[in-house]
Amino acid sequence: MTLRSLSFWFGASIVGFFLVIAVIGPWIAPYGESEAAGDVWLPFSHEFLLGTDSLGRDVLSRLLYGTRTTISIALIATLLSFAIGMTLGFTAAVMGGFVDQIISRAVDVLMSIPMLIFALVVLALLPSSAVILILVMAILDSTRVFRLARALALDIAVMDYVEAARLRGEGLGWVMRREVLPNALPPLISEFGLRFCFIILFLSAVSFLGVGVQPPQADWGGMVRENANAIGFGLVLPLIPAGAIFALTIAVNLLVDWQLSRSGLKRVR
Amino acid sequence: MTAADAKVLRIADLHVEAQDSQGQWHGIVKGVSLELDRGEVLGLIGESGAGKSTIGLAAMGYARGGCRIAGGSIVANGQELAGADRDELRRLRGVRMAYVAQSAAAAFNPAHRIDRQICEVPVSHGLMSAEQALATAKRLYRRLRLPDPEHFGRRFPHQVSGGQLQRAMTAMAMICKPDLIVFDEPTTALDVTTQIEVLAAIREAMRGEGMAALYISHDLAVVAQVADRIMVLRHGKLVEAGPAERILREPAEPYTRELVNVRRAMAPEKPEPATPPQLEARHVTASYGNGIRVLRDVSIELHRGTTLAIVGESGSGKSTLARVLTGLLPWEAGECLLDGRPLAKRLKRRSKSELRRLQMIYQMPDIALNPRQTVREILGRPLEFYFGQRGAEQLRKVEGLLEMVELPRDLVRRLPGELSGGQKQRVCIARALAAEPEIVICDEITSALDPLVADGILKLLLRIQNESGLSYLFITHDLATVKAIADEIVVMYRGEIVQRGAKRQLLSPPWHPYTELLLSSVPEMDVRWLDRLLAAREVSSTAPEPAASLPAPRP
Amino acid sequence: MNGVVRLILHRLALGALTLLAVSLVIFVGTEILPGDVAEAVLGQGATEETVNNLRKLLGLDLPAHIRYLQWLGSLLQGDLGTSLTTGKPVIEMIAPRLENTLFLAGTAALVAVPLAIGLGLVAARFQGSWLDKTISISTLAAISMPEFFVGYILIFVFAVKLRWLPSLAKLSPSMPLGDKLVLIILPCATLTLVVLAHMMRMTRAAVINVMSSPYVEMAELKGATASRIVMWHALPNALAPIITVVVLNLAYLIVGVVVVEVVFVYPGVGQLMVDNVAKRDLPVVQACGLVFAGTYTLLNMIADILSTLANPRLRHPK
């Protein structure tokens, strides 16, 4: 087996595992999401496979619930980010001129503020809810998608086959759907993986800093925050959810690398 | 000096392999042998994929990334290069053998002045002091007829024109007086008129310095001007070798004969058109956004069933004219008419029928076909779009179109990436024909293709014109193509028409000086063509070059 | 040179304009919530009266554009407003912490930049070798790690298990430099690891890109030595992309520093910002946001200017 297919199977099985957990996690969880099931900071045991946390809740159960929360929020945010970014990016590239100028300058300004900083400022004032969180992440992240989609569309728009379609008299929609999109897709698919990783990391950071998913709901970043103190007592507790984040992101990254090398593309970042 | 040393280069049974994306090795040069005497120029000729550049690089003991020298021996001055270690090769390269790349603009380092790059070789190999090297470089600039040789090299590569840069690269190759120079298509990227200057300068310098050379080109006529002997290659193997004159006059192999006889396609003589013009541009002036005029008061007439060729070099505005006619670039003044009716300036304002009647074929078939659509989809779309044909009816029509452009029917399910360059261009032609047009604009459609493939395309276009009475607006820089296909010719220079007329009339004197320059610059299949040309130019214009008598560009 | 000067002036003007736009966005960012800042700050339990008092204090009774201009005006005079929770001028809260943050980020940059460029060059030089692959895989792992994961692993190993280093980095201004340096070893290592991977990958890509250009092949055919090819032919052309990579990642450091400061309870601007986000102390959050965004914009501008200067085509126009 080549290194390439090895990394594919490794990545795919981890991603697959997490997706299954995200779906069935809450049903196989031995305890409730915020149920105080035992004493504080119990070690690993048959009763509590991964021990208990600072409030005596079962860590495994919270991890299972957290998988669903983290992955679903990140996935929805990424999808939304692509919907916004691709629409605006393609529009800007095709319309050009004034429309392109307006959108591109606005994106430049948004991008000149680090995402985390911007999110902290905004989330400091907005009510904490999953919807707001998703919206903020999707809007901020869509700037990156916009840049890529616009650049791709511009590259493709100068191809003679696009000109041939325009000379035939094809409408804008057809040109976008049939000539531009299929050729922009492979790089956009790998970008989707990368953006998803980024959003997972970003969501975890925001939750870790206390403005993301709010307790008692469990999510990976928040679990690290809740159990941060345990590390001082020699417990690996916060490393467990952090490790889950790491495992998922590296698995997605491996898949992205595989997809890129398969379609003969280079990794930009 | 031993007997083995008499040869500058002796390649025996050379095998070079390249790795594909699956990691498999395939032969790209399969058992080629050659010998080169001191001071001799050997021309390597062949189409793309013939392995000629690979052989040229192998002569320097070099294989590109993803390639390897898999077998055979390469002996330069008695020294084996195949399997020689890096340091040994490094000491020889640049000193005993040198390389001139196809694109000097890419092969010069953008970060350093030309002088420093040229003097780098002798100075870093410890052969000359910096002053000596600079003096030698200036001597070579003079020899290669570069302007202002004292200060030429102080500039950066991007500040110098392509033709000058190519000559500078020749100077770089010559500075250590190597035994062998490998010229890898040195004039291919240049305009014809520039090609002559560079070719003449290279040849003169070669003779003056007495070096041996491998001269690689796809253009037999060009190679014949510089080479003593010629080797014809195909698919990594030798087809035929011999003295240049013999190869041109009595080619032994059928393939060589084809190469020699290329460009012999000829449009049949047609009667003077009596009908009103089908496509017409009247006093058209156009410019791009930056305010620079690219077309000035241009008028053309294209008559039904004929071919009008627009000829000019880069910057002449010939492609802009195509963009104006198709509605991609709105003109500023003048008007365009199709069948006597005015065309709208903008594409969007034109009717579907107007769009259908005026089709276009492009220079690069690679980017003219969507890589994600099958041949069926590519050809089916215009049928559906203009005539509402779908399903089985459409498929039959698509197969008919493929037949018309002499492609097998079973190509319908293929993607463009699975086709050869010539096949792709035929699909492009079929796409244009699918619209059942009256006029097809052909923008440099043969210039990216190998000569034989290009010839096939021209013959195809002529056949279709004969059968269907189609009209062509043929845009090209290549006068040989024009001679083959045109009925009427328009010569453009810097956005203006300098001469026009029926083919026979335009191809005989009196000429506008630019037309004359263009016509005389087309290499002919004759080893003494360049000599005669240079001699004639020497006589006709004692001092200034022909270009000097041309109208100066107007702002 | 005239063209370059014009380009740089143009970039400077653009930078100033961006800063202005950033201030506007940060201001508007606090305006988009339903209700107003006063309600948000005080929460639902607040009485009408206290909300109204706060509104007056914040000047919320004035129209938005006037408030922005006032805010911007005092900003330009170095007045960042007054904290809602402590009543102290924000500038006094930020200044000492900014020093700490710059100390930490600066040290991390000093370690990370040479290391990243060095490793990037090595990986590019031995492209495809086991060394390159090892570096590639470990950097892929590193960019997949959240900052806090790296931080807590380092704490767990070096502070808790081995007890070599302190787990928290509670600097105080009176400490001697040596003590401070010991305290920031772990946070600095965390930041370095996080930035290193990105920077190294991009350096490698930039160098490989240049190394595959025709003029490098030409240099090889001219018989140049390997070191001469890298130093004289490749590096001058790789400089512009590498500079961009480095500065881009220094900007990334700014984000990393917020999380790292929280992990190590380091008294920097990031920690201050996060604390005050929790307290909903708007003026402090805005000011911290401005400091970070301003630095980021500044770095981007410097990157552009430096890569303009490193480009021979721009330095020597036709």
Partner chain sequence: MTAADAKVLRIADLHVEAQDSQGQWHGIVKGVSLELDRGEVLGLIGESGAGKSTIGLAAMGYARGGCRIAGGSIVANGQELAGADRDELRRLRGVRMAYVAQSAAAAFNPAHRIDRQICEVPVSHGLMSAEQALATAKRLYRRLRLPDPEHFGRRFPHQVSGGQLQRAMTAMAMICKPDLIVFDEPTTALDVTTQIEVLAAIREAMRGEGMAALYISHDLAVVAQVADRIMVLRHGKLVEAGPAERILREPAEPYTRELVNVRRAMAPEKPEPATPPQLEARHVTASYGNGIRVLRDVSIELHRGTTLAIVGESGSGKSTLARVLTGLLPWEAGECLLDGRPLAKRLKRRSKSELRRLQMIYQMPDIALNPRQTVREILGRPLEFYFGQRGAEQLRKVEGLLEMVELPRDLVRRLPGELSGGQKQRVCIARALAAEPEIVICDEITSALDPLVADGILKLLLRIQNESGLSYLFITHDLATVKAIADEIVVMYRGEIVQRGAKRQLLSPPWHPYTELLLSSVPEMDVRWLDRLLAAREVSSTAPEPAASLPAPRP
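Positions refer to the first chain, counted from 1. Worth saying up front: this structure is predicted, and the values here are computed from it rather than measured. Whichever C-alpha set is largest while still superposing within 1.5 Å between the two forms counts as the rigid core. Compared with the form predicted alone:
- After superposition on the rigid core, the Cα atom of residue 107 is displaced by less than 2 Å between these two forms.
- Relative to the superposed core, residue 174 undergoes a Cα shift of 2 Å or more between these two forms.
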The other form holds:
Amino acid sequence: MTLRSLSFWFGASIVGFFLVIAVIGPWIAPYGESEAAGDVWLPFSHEFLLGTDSLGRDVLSRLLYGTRTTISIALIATLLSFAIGMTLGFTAAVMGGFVDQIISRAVDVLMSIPMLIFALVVLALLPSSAVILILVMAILDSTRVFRLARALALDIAVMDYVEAARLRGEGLGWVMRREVLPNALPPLISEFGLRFCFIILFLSAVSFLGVGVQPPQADWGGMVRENANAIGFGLVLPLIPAGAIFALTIAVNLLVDWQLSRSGLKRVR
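Could I see the form predicted alone next, after the form predicted in complex with the partner chain?
Here we give the lone chain, stripped of any partners or molecules.
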């Protein structure tokens, strides 16, 4: 087994583990998501395998619930960002002209605003809900997807088979779905993994700052914020959800590197 295939299986195992936990976590959690099960900041024990947090809640239970919340919100936001970005990117590249200029300039304006600052302002003004959080992250991240999708589609749109489809009278939707998308798919799949990692980190950041997932609902970034003061007492509680963030993002990056090497693409940072 080569080193690259070993890294693939290692990454796939970790990602698979987190996906399973996201599905079954709430059913195997020993306590409720917001249940005060004991005293505050209890150490590891047979009753509380990962101890308790600043409110006496079981850290393991909240980590299991938080895995589902973090992964589901990040996955939905990534899928929505790709749906928006790919649709606009392919449309701009295939139609060109005035349509391309309007969409591209609008994306440039949105990208000129720092993402975190823009998200903090919007999330602070709008009602706190998972739907609002997903929409904000998806719209902001779709600008990056748009740039890649448009660049790929511009190269594909000048190919002979696309010109032949246009001469046959095929519509815009048919050309994007049957000609552009299949040829742009390999780099977009790799980009999906990278954008998913970014949204995981972005979601954790806004939750840490208090405008993301709201308590008592658990998510990884919020768990770090809730137990940040434990570091001053020599406790490792904030490092547990931080370690989950680290493990998942590294594992997804290993899969992305494998996909890039398999398709012969170069990774652009």
